[in-house]
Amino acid sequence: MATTASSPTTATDPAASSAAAATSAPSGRRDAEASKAAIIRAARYLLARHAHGDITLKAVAERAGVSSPLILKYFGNKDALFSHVMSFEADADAFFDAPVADLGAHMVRHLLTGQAERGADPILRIVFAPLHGEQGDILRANFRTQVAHRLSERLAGPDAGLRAELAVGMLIGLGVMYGIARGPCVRSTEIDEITDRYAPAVQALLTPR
């Protein structure tokens, strides 16, 4: 007698749900993130420019493409976005994740890659300080804490405190010279070669002498 083919079971298959879960729910995630991307990127361009009393939570959500319910689904409100686009904890992480003898070229390579490849800057948000009155005194407080002590807490021998606050100098008037002032010659050199040249100064204040 023949047999025939049986038919595919039409029951939900517990591990295929699991699976399709799975699948889906990082997508929502990373669709997220890129909106809080978009989020701080806009806010960050904005008060780059603009006082921080006059920026608007719908100009930061037009510049980002979102909408304003959707800032204040992530942030809460106005306050709570600049609140997080004023600390420089996260990008801290990655300026200084080198061994303190590679940091010097480390922290020039990541500073102009990032101005290259992305427009933002790691530090150079602490320029625009002036700008915003009361919130620029918690941008200069914050940059003291998160940047300039942070380093100075890796660094061995005499003088760390001044010896960090000079390298980052430095490494904010690279910023200022490549992405603001935008100098030509800056800008059209490889940025390997710039590491080259200019992270040595920097990372001899860096190392005790």
The other form holds:
There are 2 protein chains.
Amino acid sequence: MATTASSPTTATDPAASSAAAATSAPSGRRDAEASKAAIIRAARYLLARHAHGDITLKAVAERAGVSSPLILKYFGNKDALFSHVMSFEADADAFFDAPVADLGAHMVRHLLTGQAERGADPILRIVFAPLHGEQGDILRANFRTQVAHRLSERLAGPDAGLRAELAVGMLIGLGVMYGIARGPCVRSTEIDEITDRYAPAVQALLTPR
Amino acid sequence: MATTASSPTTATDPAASSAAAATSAPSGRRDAEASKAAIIRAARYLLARHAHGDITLKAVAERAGVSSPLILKYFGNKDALFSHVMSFEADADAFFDAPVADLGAHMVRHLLTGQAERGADPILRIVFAPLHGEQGDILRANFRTQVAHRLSERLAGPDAGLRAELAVGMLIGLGVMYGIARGPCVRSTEIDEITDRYAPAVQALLTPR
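The form predicted on its own done, now the form predicted in complex with another copy of the chain:
Every component of the complex follows; first up is the chain already shown.
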């Protein structure tokens, strides 16, 4: 659970993700953090494409370029690994790490930087909930508690819960447009410019005038 | 292709969708439009949960409560059915059916009404592109042409392509929050109120001051 800082996220770009599989150096030659990150990235990649029950530990290990026993060593078992991947907690700290007055711009920039630099997004994996049956409900519950509700607790004024959900919705949509729909304009525009255009709408929900 | 008007969309609510399976009346007792709509709804439900190649015509027929031959009669073959479901064209007409000056509010209201009344959304299924390999690329290409680009062509002023992608991103995010994350505040708030809060941000991208 100490993988927060370098934790990659939903890898929506197959090209970016297959890099993990390509670097199949023996685990002993990587440091532990890099291996954990590769395992998490592989699990997220597979969870965006296959039902929870259809994913084997072996498939995660192969994609991550590590051995199955190494996954067990770091995460205990497959369910524990997936619980980790289905939690937003590790990503939420950095995502929400700004004063409320600047949080809209911070979240937009943080999300776009992760997408652009690592094919990663702190919250996008909620969209794959329908794939996972009951596990999808766990993902939804985590999302509400760790993302939407956590944000709402920082907001002053009426309807904080609704405003937080709408703001988070805008951010998910930006992640979908960048990482899944792969909008050519969004992907070829400077992060600062998109932040200038998109963040005011997010901020207006956080701190309405 | 004549199913536009009653065309349901990505059924993200299992409860809503299983209604289709429950109504397994023989196709002869339904009118053709209702059967076609049930087939499309079933195909969309399955495409949100399984890779394209893993979905059989039989599974679609069972979920829709119709026979496989009826699907062949209406759509020709499985690929043609999936091509139809992977197109946004049938939904885009109603989604974009408002003057640009009112389009933000129209799209938000249209999307929320579909979600609330039919568990349906005109554009949300783009989020399942990663599930479908090469077919996902077709979905992305359709989305760009039939949704983002089509919207951008109606916008005046600079950066219409970028503004259209960002506006569409906001709308996808709202659909994710309602239909997939199932945000309790969004789902329990009147559509008019959400429209009042959310549409101005969409409209500001369409018609910047």
